[in-house]
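Presented as structure tokens, the chain that follows is alone, the form predicted on its own.
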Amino acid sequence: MKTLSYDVVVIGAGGMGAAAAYHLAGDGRRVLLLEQFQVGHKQGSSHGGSRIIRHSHAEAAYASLAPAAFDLWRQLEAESGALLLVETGSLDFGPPNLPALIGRMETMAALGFPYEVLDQTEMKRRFPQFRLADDWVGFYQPGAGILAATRAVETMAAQAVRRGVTLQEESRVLAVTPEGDGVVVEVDGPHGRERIHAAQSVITAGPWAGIFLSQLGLTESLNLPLKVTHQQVAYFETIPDAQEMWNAARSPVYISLPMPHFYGFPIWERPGQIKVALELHGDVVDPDTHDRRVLPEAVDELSALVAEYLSGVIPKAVSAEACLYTQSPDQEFIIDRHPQHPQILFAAGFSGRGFKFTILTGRLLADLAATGAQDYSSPLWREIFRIDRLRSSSPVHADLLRM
């Protein structure tokens, strides 16, 4: 069995993974990036030609967050030639006493950021492809958008490998083992079984996150099963004398607040389309064995809501596409060291409002890497990101929306 030596072994090439090898690299880190599949791969959470990115949260330890994560994204952008963050604004609409859209606007308010509530006279005025109940309002936030994801993933894995990072795919790891102070890593790849050693090891895999955590005995000593389960979204036509008013440059992505959630983007991956999805709240699925097919059941539930609440539109999928959600028991990311191994970091559970913070991730977890394993230090570290909340972790918020 072959034996490598490394700074740090990153685990997972998706979003979250990519992000924390192209920081890890450039703070001077000799990093190996390990995916199981190919980079852009479809089997987990990181890909599609769209994600929503947006200030208003109604939390402000992730509101707080977002003016970071924009200009890291346009750095990205300027160091790569890559376009990937094209600014919409984005519009979430709902009763004006919804407790969601309440702490959306206090959120906004508190933190500064800029914001119009739209009743529905300037929403018919200004957004017409919205067909809305009478006494709904609009929250409309400016400089919001939408991330290429895909193509994010594979810039910031390319910027990456500028920076000397070791990116290995088609490697499956079996085994992530603490060492002394460092970390063991057992691969299965193209070169056969590889034992890596490393001084730190940062975990992002994903739906397959919660194997490692049960690996390494946090699923027993704390209150942490990760629930993947099944997610998919549509695309559905325009009429042709509609397609102005839902080009990108006119339409905002957009979010329904009231149960069944529901969110969508104008027409921007594909011509004459726009994307939609419904959060679907099904069965824990294996990422190893689900067949990731699309649920016909869930697409007609999803072209109703279209038939009701949109214009222009054809209510009829034109195709479907499957991924996976991971969320924690309490639906808070987790991004911190293992309690008695803190030379491993993990980032898990950031289904489905994480991606918009991937390259934040990545920066935060390369902070954690180069401090103590006391040091939180790093202005990007939040108190809700510990993973010993969970000892005492109560039930998964029912009425949260995520993307």
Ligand SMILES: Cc1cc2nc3c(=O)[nH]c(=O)nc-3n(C[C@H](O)[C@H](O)[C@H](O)COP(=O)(O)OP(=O)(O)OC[C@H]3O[C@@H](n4cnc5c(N)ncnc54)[C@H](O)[C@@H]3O)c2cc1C
The other form holds:
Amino acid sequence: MKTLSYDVVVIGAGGMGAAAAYHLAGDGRRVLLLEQFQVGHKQGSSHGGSRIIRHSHAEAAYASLAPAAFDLWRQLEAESGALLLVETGSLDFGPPNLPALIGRMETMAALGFPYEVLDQTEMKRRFPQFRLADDWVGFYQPGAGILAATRAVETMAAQAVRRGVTLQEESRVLAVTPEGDGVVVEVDGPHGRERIHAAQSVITAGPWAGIFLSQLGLTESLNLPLKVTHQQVAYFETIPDAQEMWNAARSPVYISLPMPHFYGFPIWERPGQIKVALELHGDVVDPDTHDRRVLPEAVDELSALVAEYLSGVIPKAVSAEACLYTQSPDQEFIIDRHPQHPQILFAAGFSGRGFKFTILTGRLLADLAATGAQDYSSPLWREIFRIDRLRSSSPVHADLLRM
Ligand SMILES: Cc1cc2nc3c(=O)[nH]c(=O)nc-3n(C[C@H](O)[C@H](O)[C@H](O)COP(=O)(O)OP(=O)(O)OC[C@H]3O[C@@H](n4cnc5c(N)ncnc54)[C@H](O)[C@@H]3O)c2cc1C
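To complete the pair, please output the form predicted together with the named molecule; the form predicted on its own was given just before.
Next comes the full complex, and the chain you just saw is listed first.
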């Protein structure tokens, strides 16, 4: 057993952990970033060519964080030279009386973010690639767009290393234990088993976070089972005549708000193909044993939705991929310290809307590590991120996932 010493050990190099390491190192901390697989792997939640970034969340707590997230992404692009964010605009659609749509409009109006409501005539004129019911409306937001997900994680990790972070892949953390004011991290990696001593640790383990919450006594004391579910995305060919209207230079990202909840992207990741995804509410899965096999019934449902709602697309999936969501009981993010061991920080429960905020969450974790407490005078902290909010809540995972 070897002994090493760091200021902060970050556990998990998905979007959240790569961002945390990047900001911690920027603050001058000595950081070890441990990843059980390789950065950019496909077993967790942050892989793939695209994620939606937008201001339009129904909850002002999240919508109002969007400008800071956009700024941090643009800074990372400038620093790294990588293309990470492409603005396409975003189109949400559904019946005009749908609470999810009204909530988005009210929040965007209250925060002064620009948007347009498009009736059928305008929808058909501007976005003929969508075939919607006559009484539905489109809710268009300029400025929204696509984040290149895997590339963004790899870029944050690479910039973290450039800032001095030690990245160790193929290293599975077995336990994080408080020891005095610091922590001991037990890891099984290329050098065998090691016990690493550090002042603090940041647990950003995505679908595996529940293992650590349980080890550290939080699952029962805070009523905090995390729910991990399989999600399905699929790729569809567009017909040659439709490729111009589906191009990312002309076509927005889109979210269909009524159930079944689906969303998608223009042609961007792969020539001539669009990616469409369906939110699934299936069984809880174990990230260590789940086989991540494509679910044919979900792909069939997606193909049927493509046939019904999208024009110029061949409604037969050409390929499909799985991804995992991790939900907290109330579906809000958890970004906090351990209530009894403040040297251990967590970020978990980002369900279907965390990616755009990874770079910002990394900033919040680095601030928390530096100051030891949430600074609510900062415009970026939210009471709803506190872990102890869950003490009195009952673990009901709402059916409607939050994108
Ligand atoms: C299909 C799908 C679509 C989505 N669409 C959007 C979208 O459009 N917009 C948006 O904003 N968000 C979206 N999200 C949500 C977003 O992608 C996630 O919230 C975010 O990627 C979560 O990142 P994470 O770092 O918490 O988890 P992960 O990326 O899973 O990272 C956790 C990391 O920890 C590592 N790890 C775990 N345990 C250990 C251990 N013991 N030792 C070492 N390493 C460990 C894992 O291997 C993994 O690399 C989507 C998610 C999915 C699945």
